[in-house]
Amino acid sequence: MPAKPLPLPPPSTEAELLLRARALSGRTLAWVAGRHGVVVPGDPRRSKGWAGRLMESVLGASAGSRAEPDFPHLGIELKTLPVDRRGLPRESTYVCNAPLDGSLVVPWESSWVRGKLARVLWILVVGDAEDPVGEKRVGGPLLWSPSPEEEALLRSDWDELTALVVGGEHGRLTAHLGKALQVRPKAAHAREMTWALGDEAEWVRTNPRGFYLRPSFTRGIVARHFVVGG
C-alpha cells in the first residue's frame, strides 16, 4: 500500500493556500509526492482519488470526511480536476453524497451542494490517460465561485434531481439528467446497496447516489480561467 502523507498545517488565510498551491504548479506527481515521502502507486487501479488525496494532504486540508469544506475555517473546497493535454476534463467531479432517505427537501439556497460549490480551489491534474501516475503534472490553481449564470444553472438542475429524490423515483436518477450537475451511482461495485424511500414512502434498496459536475461543465471552467495544452 502507498504511504500516506503527512499532513500540513491548515493554511490560515486565503493568501496562504493559494501560495501553497502555486508552489506545486507545474511539478510532477512524482515530484511532489517524493517531497512528502510517498510512494506513487504503480498500478493504475490503485490510483483512484490518490492525487486528490496527496494535494488534500501537501495543502493542509483539515476537513477529512466531515460534512464541511476542506479548508473549513476558510469556507473553501478541494477540487483535483484531471484533464488530459487539451485540458479537456476526462470525467465527472464528484461534489458530495446524494442522501436517498427523503431529507433533500431543502432549497437550493441551503444546500449542501451549494455550500460545497460556492468557494472551491480547483487543482488540474494534467496528463493523458495512458501516461503514468507520478509523471502527469500539477497545474496552476483557480480560487472559484459560480457566476451569477453558472449558480442558475445548478440551481435548475438541482431543483429537477432533487424532485425525483424526494419522489422516491430513483429509476428516473440516471446520468443523462442535469446540464451542469447529475446524480450517479456512487459505490465500488454495482453490489454496494443502500435504503432509500420508494415513491410510495416505502423503504426499498438501491445504489449509493452522488451528486457530480459534469464534465461539460467543468470543460467550461477551465476554457474560462486556464490555459493548458496548445
The other form holds:
Amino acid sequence: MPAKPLPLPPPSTEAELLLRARALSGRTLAWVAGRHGVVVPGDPRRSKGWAGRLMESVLGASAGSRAEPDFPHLGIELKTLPVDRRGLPRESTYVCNAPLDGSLVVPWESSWVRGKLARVLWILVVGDAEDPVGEKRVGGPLLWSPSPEEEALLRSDWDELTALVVGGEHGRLTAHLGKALQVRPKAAHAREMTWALGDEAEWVRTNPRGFYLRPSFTRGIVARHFVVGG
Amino acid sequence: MSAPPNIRVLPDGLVNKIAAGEVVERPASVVKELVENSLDAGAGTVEVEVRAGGRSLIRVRDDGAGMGRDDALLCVLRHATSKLGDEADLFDVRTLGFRGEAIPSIAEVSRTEIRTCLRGADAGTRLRLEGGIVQEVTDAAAAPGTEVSVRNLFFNVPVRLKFLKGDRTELAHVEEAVTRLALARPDVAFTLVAGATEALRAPRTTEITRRAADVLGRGVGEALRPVLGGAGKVRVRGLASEPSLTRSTRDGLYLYVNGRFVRDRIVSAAVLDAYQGAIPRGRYPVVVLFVDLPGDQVDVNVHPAKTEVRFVRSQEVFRAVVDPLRDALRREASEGWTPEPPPPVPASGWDRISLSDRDPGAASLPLPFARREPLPLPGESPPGPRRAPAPPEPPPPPPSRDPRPPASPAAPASVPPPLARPGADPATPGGPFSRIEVIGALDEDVLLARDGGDLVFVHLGAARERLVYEGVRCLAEGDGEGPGLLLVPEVIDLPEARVALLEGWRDLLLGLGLEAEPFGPDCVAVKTVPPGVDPGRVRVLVDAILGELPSPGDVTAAEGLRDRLASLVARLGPASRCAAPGPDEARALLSRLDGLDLASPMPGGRPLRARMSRADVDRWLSRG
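Please could you give me the other form, the form predicted in complex with its partner chain, since above is the form predicted alone?
Up next: the whole complex, starting with the chain shown before.
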C-alpha cells in the first residue's frame, strides 16, 4: 500500500469541499487512511503532521506550505486541529513560514498570515494523547473567518512581531510574544539554518521560524463554535 | 553635617573634549563635517587636501557664502549655528549640519585655522585656534568662501591618536567620506588631494551616472541602472547595480535620506530584500539611492554623526524602496538592463538630468539633493509652518467582514458565530429575573433569591429546560441561536428500520437542530444537536425521539409532532446533573430567563419559580 494517499482533484466549489469534509466527519483516521490506501504510522513519534497531510490529500488541497491558501481558487486554507475529547487543542497550529529577510514588512492586510487565515476550514482530529493515531476521529468541519475581535488580535500581534523583524531583532522573536499569533522555530533540527537580515542589515544565519496560532486562540474558536460535554 | 558632594559640573574644556569624541572619530569625520559645512554654505566647488592620512593636515576649501568676522568668531562656539532658527526647525532639518558642534569639536582637538571671506567683501578674516582656544584673529586676504585647515589632529588627546590606523587606512576612510558626499551632489565639483596625489576628481555635472562613474569607477558606473519610484509621501530615486555586480560587504550601499548619507537598517534591509533571489545570499549590490520624504516623517537628530535616522513610518519607507528596485530588477531579468524610461514622477520642481551619455534617449533622473528647499510631494500642499513630527497614524480599523457563512439546517457545517441567545437580551437589566438578588443555591437544583421583601425560589432544572425549549422553538421559526455542532459526531448503532425512520423525518429533525445522518446501514452519526442540548444526552435523546416518531406516512400522528418533540428535547436535552451555579453563572442564567416569552407555556413544563411573600412568612411565624 502506498504510504501517501493519491491526491484528489481540488473541489470546484466551497459546497463540494464541505461535502467532502462532512463525509469524513465521525470516521477514524484509520478508516480514512484505509479508504485511500494509506498506511497508518505505527510509531506515534513519526506521526506528526501525518493527519494534516492525509486530510489535505483526501480533500484535494493543492497549495501545501506555499504562501497561499490550500484551496487557492476558493480562498480557503485547510487546518487540522488536534483536540482532546474535551475539545482542548493539544498543540499550537502552524500557519506559515516566517521569513526574517524583510518579506514580512508588509501591512497586515497583505500579509501571508492574513491570506492564510482569512477563511479556514478547520478539521478537528479528536482523541486523547494516549490514543493510537489511527483511532483518533475526524471531527466536525468548521468553515471559519476571524471575527473583528479575533482579527484585531491577530493584527496587533502581527504588528508587534514584524516590528522586531524590521528592527533586525529576530533574536527577540520568542514564543512568549503575541497573544494569538506567535513565532517559533520551524525546523526539523537545530542545525537547519536560513538567512536573515541582522540588526545592521547584514546577512546572518539563523534557525528558520514559523507563524503559529496559540492553543488559547484555537481553544476559543472551538469553544465558540462547538458544543462540548461538561 | 552633610558629606561633600561627589557630583561635579565638568569644566567646559572637558565637556568639549567629550563631545568632540562623538563628532570627531578620525580624520574622515573632520572631512565629512567640514565638507558638509561647505555644501550648506552653497559651495559650487569643494577642494579637500590631506597629508599623512589627515593626521598632519586636513584642509577643506570652498567657494561658498563665507563668513564675516563676527560669524567667524561665533562659529567656534559650541552650539552656535546659522542652520536652526527655533525649536520647530529641529523637526524639519533641511541642512546637512545643524547641531553647531562640528567646528568647536574639531578645533578642540587640533590646531585649526579658518580663513573666510564674504562675497564682495574687501577683506576676509583669519582665525587661529589651538585646542579650542582662539589664539589670533586678524584680517586676511582671502578668496570668497571658506578654507579650514586642521593640523595635528588629536595633538592634545594622545589616546585618540593611538586608535588611528595607518595613513593608508585613514586616507581610505577620507576617500570614502568624500565619495559619499560627492555622490549626493553632482552639481558640486569635488577634488581630493592626498599629499602630492590627486585621489579623486569629480567635475560638476548634471548627470548622476557621470558622477557615479567619476567617484566609483567607470566599470561600476556602467553597471548601474536607474531606479525611480515611491509610495505615499516617500520618493525613491537613484542607481542600482545589475545583479552581476556584487560586493562582499555592504560598502557599496550608498543610501541617502533627504540628501544625507545614512546607515539605516530599514533602507538597507529593503535594498537587500529587493535583490533577494537575484544575487547570492551573503553578497551585496552597489546601490546609490536617495530617499526623500517630508521632514516631519524622519528624525535625523539621533546621533551627533547624523548617520542614523528614525522614520515615523518605517514600513512605508521599506515598501517605497523595495518596489522600484524590484521593478528595475524585473526589467533587467526580462530585458537585460535595456534602459527603459523609469515611471514618470509627477512634476515636483526637481531638477531633471539626463541619465547617461550612452543612452541619450533615456529618461532623466532628478538631481539628488540639489536644492535646499523642501519639494512639494504629489498631492501635498507647499510647505507651511514647520511643525513637530506627527505621531504615527493609528492602524486602520479591522475590515468589517461578516465571517458567518450562510446558516441553514441543511448546511450546519457553516456555523454562524453565536447570536443573541434566547433571553440574553442585555437591554433588560431590570427584568423580572435579573432584578432579583441571588442569595445562594439551596442545592444544585434550586436558587434562593430575594425580590424586594419576597423570597424567590428558582428551579434551575426547569429554567434550563425552558431555555432549551425556547431555543428549539426559535430555531424552528428560523430565529435565534443555531444548532450546536458536536466536536465529533456521535455514532449510534441502531436497527436498520430505525435508521430509516430517522431518515424519513430528517427535515423535521433538522428544523429542531438535530442532524442525524446514516453512517452505514445500521448506524447514524449525530452531527448537530438542538441549541442548549448537552452532548452527553444525545443517545438518550435520539432514543426518546425514535419512540415518539410515527411512521413517516402517519399524518394523524404527525400533528403537533414538532411541539411534542421540542418539549421532549427540552426535558431530556439539558445535562442531567449540574453543579450548583456560582454567582456569575446564576446571574447569567437569570438574565437569559428575562427574555423568555413566559406567556406561552411549555407543554409539560414545570413552574420556573415560586415566591414566598413577607406576608406568607409573617403568617407562618405568627402566634397560634
